[in-house]
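The data below hold one chain only, encoded as structure tokens and taken in the form predicted on its own.
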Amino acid sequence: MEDRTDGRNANQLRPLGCSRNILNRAHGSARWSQGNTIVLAAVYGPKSGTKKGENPEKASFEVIWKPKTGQIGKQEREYEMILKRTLQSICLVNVHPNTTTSVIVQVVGDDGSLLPCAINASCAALVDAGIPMKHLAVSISCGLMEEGSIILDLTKSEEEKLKAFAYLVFPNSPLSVIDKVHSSKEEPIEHGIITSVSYGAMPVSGYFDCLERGRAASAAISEFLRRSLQKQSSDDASRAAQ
């Protein structure tokens, strides 16, 4: 396969960026970028009480999606639902029962892979807010070309032209923020999958190819997130000691 329009090869990710604790009034916040796709996530809570329809014996989450321009539409509502379910699945919802944590997602730039970028930003913001979590999660987009090859971290123009593509969310090791050593002989948790959203007609073989390539790429994103959180935690500790 030839290089893509932006010069990357099929497996190459766009430059990643992550910073947290960037909004003073939020309990936690993070900025995540993948190339020109940039998302800010802010976390407020946990606040006492749950909304109607939520289980008061568990912590609940609400996600509010704010587009870069214009009003929220059907696609954004779908993103809110997917993001809410993803975040609930990785958090310890029994720790703060009868509370609601709000996650505000602000789109700053959209050049493809917007939902994966928002998921990565939200996870970093939850860490910044100190929300109890089972483990982190990292998300990646995978596209299926006409000839059957797979490309990763899609741009907006690629998403518009591809036969099919998927947004995948993989669990990160519970120890990955501080240590990469597994303490159990069980299969590592990052071998599973949390969320999968596909668009277009994708054959089963193509989907499993996406899973394999996406899981491999998620390891690089996990390592980047781990290093970012470690560095910023060290910086916070240094400022506190001054």
Given for the second form:
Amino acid sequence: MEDRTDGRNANQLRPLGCSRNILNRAHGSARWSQGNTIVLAAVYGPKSGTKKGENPEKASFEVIWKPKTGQIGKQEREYEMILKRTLQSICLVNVHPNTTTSVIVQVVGDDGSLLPCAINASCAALVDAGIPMKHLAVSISCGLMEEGSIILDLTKSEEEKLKAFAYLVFPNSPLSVIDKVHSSKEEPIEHGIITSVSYGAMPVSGYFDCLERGRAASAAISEFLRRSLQKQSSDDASRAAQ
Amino acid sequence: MEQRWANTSRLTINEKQFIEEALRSEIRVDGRRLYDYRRLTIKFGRYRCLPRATILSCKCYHLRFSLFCCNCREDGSSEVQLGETHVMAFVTGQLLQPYRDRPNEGTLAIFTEFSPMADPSFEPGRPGEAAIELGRVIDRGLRESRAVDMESLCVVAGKSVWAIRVDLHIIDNGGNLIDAANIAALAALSTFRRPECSVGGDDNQEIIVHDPEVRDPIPLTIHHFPIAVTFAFFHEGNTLVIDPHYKEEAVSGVRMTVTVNSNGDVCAIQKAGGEGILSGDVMRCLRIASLKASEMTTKIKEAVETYNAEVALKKVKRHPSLIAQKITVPDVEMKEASFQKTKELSADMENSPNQTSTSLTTTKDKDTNASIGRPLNWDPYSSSAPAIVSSSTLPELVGTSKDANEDQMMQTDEEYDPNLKKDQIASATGVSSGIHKQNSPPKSLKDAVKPKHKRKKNAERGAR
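Compare with the form predicted on its own: the form predicted in complex with the partner chain:
Expanding to the full complex; the earlier chain stays at the top.
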């Protein structure tokens, strides 16, 4: 197996960093870094009214993606759409009907795996804002090498060289006080997949390998996310009131 | 729906009255004095990735040059926090055609983004009045006052010059965005490095942009630092404050921004609308501003100096690691030597701070995790142990390893232990090469240590 440019092996992730509550005005904010890819996400809590095409019986989300430099183009619009659909599926949309929650994503550094980093950051920011969610979402990028091996957490140079790679978003199993009484035959929640964006052509077996590997890695990321969210207790009162 | 959100930045009548009354007794919302700035923190981008160069052929001018992607290097990005206000600046450079009327000058363009995350009333899309005003004030202060030398950015007169682009992102609006954004732009421009390029080739028309790994990139020439100082007036111009908070801004009817440099030159004055101010008050503001400007200039310059020193340190340490990696050592002897060395080192981990840098190496080797907990029988004559590291590099590693610890508190990753910690520290401080020197080719360094080690061990045994 050839070495990766930064010395990691195939299953190694870049160092993760997560800090919450970094902005004063925003209701929820988080900064997520995976190596040199750093994303800042801010959430403004539910405000009344929905946009024209949205369902007023549910809460709707509005995502604004801000690139580091340059104009906003199609790539940014695509990321906004993917992020919006992902967040809509993890949040409880029936709790606050006819409201709009804004999520603003600012790219601080881009070294590959930008969309997974943004999804993780947005998830942490939503938790910081106190938006009701079903479970957390963790995201990972998986690349398929020529000989069929999988590498995780791609850098920008790897993304450009690889023939095919995918961004995957998995749910995080919710911790519950109530013991699980249902039978063990039922598939655990982590086996589901929320979002998958693939680039390039890959064989079906390769894609399923990516899923397996990504799912295993997402367990580690979700552990890290949960721990970092638990550490910082939210001591301030609701900032939406200020 | 949007109107409700825009109204959140309006204050209640009670708040307005409170702020105004308190200012009569010279008391401010956050407890500052009238002419005090809030706490200023300047951070620079520390992430690095390998630069890429692509060959682009441009037929119309018979120029062939490689376009270098500048946006991933550590140069030219800053993050400024002035109290609650948070601004990020990114500087990038590109080779473009100059303007027709100035064929031998580079160009500087400032783009301002009022991100909706800064304030609930900021809308995405077209920039509002405040955003345009901010962009113009900073532009006048930096560009029109000739703070940045444009003529040094010319490569081929009339054909190709460096176009510098400054992107300002307002992340958090705590008031006084102009001052904070100005500082961010200055800090980013001071640390921006453009790749060196020379004209050559067959017909002396080709521009070759050198890889920054090959030739050091060049900083911009900044003649002076124009500092913007914003004043807010209350009580019909009788009370004035510096660096207004966003609540004070909402209460005051009049604001004035003065851009001066430490030489006492006035670069720009901006007073757009509002009540009239006496000319005597304007002169007073200018005097106060020049004092503040010299303070601010020293702060910015100190921060830039510290950052440049860090970067220079990184460059010095790079070369040894590149050479050392090529040496390979047989495994069997190495393990024993490393085991003994790390036991000795762990004995002194608490004793001397010098060992903090080498203690990082102990966490890297997989077999040391067992050795740290065991009882240590070695006589700690380990002043000889750090002989691997030359005395000049040790104190520097001490300073930066402390930074690593502080940064590690922010990063809570505990998975994928040994190798990941190395990367974590590496990315946190950016002193990757210094620690790499001890970790990634441990074989070579231990190979150097081995003979000394055995000699000492034998000497001690002989002494007993």
